[in-house]
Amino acid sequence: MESFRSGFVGLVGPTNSGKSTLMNALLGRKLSIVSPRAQTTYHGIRGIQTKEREQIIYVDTPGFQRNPDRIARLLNKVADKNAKDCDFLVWVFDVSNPKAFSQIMQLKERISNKPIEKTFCILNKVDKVAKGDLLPLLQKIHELGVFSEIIPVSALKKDGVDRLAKLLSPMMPEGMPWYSPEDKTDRSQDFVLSEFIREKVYTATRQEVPYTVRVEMENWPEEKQPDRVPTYHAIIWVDSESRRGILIGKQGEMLKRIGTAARQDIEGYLGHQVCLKLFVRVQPHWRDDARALNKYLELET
């Protein structure tokens, strides 16, 4: 009888490389949020793939970066946490990048030290380049010699996903299942969601406030009940009364535009209708606060 095969698979790389997109394309399923702005995946987050034989765990984590701001340096810290006990790792870059060659450079040292057997190279976007561009990036980053296969994606466009993921499939270490096979993620009903309304909060503002927000399930229905919509609250909190203004928005627009979107997303998710009711609450300089911080970044020890 056919072994059964389990094992994690870490999504790494700079942001902004499109690592949440490609690893809803390998599940077939929003999970991960995603936006056009860096910085926007604070967590990591397992999706769990199971099928007859094998259960991959997929772990999104937040891009590395330069930056020599706090957060910057505690993401780095939550993507390399994450990234630790994975069997195997994915490096993530975009391709219509101009820096791209110079971020893999930039991360090199840290490629080569990790103890992974095989690492690959996904070369992401590049239904935004021509084949051209493209092919001397390839035999640069091949003669480096610190990936184990380079594949080009386009994870928006569900574009050689097939590939990593076979590839993938049979270098699963054998052992058992993880988790079981009805999870989708590790994660709690109330952090998905409220994953999905900070992503229309990225999505609906712009400057500085999205990086103030962090969002909190207040309550949410115990049982459902089939005669009635069930009702989620959720707090949005921001840093200033200011950006309390900006995402309310003249006459609650701001606020009911992100709540609708999200609902959308909640809704395909559960897969029935909600009734979604956001705050926005203050709590002042929350990010200066190392405690806070850390704990919301799940970094306490």
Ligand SMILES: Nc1nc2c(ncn2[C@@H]2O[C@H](COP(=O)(O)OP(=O)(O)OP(=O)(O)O)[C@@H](O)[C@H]2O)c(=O)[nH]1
Contents of the next structure:
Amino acid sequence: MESFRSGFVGLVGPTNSGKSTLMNALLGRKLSIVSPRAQTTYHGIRGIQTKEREQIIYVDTPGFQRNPDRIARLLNKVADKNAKDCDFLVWVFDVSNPKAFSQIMQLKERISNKPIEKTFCILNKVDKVAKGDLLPLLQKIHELGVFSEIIPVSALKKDGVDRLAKLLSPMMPEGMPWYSPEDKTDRSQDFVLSEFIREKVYTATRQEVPYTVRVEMENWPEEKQPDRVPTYHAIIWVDSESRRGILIGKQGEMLKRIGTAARQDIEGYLGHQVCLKLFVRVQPHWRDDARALNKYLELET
Ligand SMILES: Nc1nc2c(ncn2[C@@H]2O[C@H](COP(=O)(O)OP(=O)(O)OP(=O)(O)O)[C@@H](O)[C@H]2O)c(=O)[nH]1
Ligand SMILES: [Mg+2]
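Show the form predicted in complex with the ligand, please, the one above being the form predicted on its own.
What follows is the whole complex; the chain from before opens it.
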């Protein structure tokens, strides 16, 4: 009998390099949230792809940050924790960032923790750079000898993503699938829905507002009525009244914009229409409470 392959592939790298975009491109659907800001992903999230003779579990992680503040230090921990048990690591760098090579050097020790044959280097966002600029960088990275493949891709335009998937397949260990074929993620539906809402807060608001937000789905006992569009309630927690005001906006227009955009993603994910109700509540200083933060980031205290 032909063998089955199954393994965990960790997507790791500096913040904003496109790890979550790449995970969604590999899966062919939106699961992990994406934004132009640093520090978008807060939690490890697994995207499961099952084929006839293979199951790959992609593990998205928070990005590493240089000179981390308190929260970034915790996010670095979350990334390490999620990468630790992966069979294979895909390091993702943004080639349009002039610091890409120094980021690789900075992370070299972490990269070398895995044997070279279990480590790829993805040079993402190639759509933003001239081909000629890529070659010297490729050469320099090659000379480091810490990656078994260096693969230029554009996760956004889905260039090179199929090639990456093809190169990953034979790298997976032989073994039974870890999840049943209908499983798409390890996360609950509530988690995914709350993240879609958080993404819209990130893209709709500015400065520090996104970083002070936590989203929770509310369990609202509601009689299931087969011909009714299901309603989901979510609470957006912020840490001050003024930020609550910003999120609601003039005559509620900001919250409405966030709600409409989130609803569209949720409908795409669930495959049916939904009604989404958002509430903004204040919980002062929740991010200064070490226990609350550790609990939110699923880190042991
Ligand atoms: N031009 C271009 N932009 C990209 C590409 N991949 C990702 N981006 C953009 O880069 C930004 C960051 O993408 P994310 O996928 O959120 O990055 P991340 O590495 O998951 O970031 P963190 O979760 O904060 O660590 C977003 O604005 C993406 O649209 C790409 O191939 N080309
Ligand atoms: Mg991310």
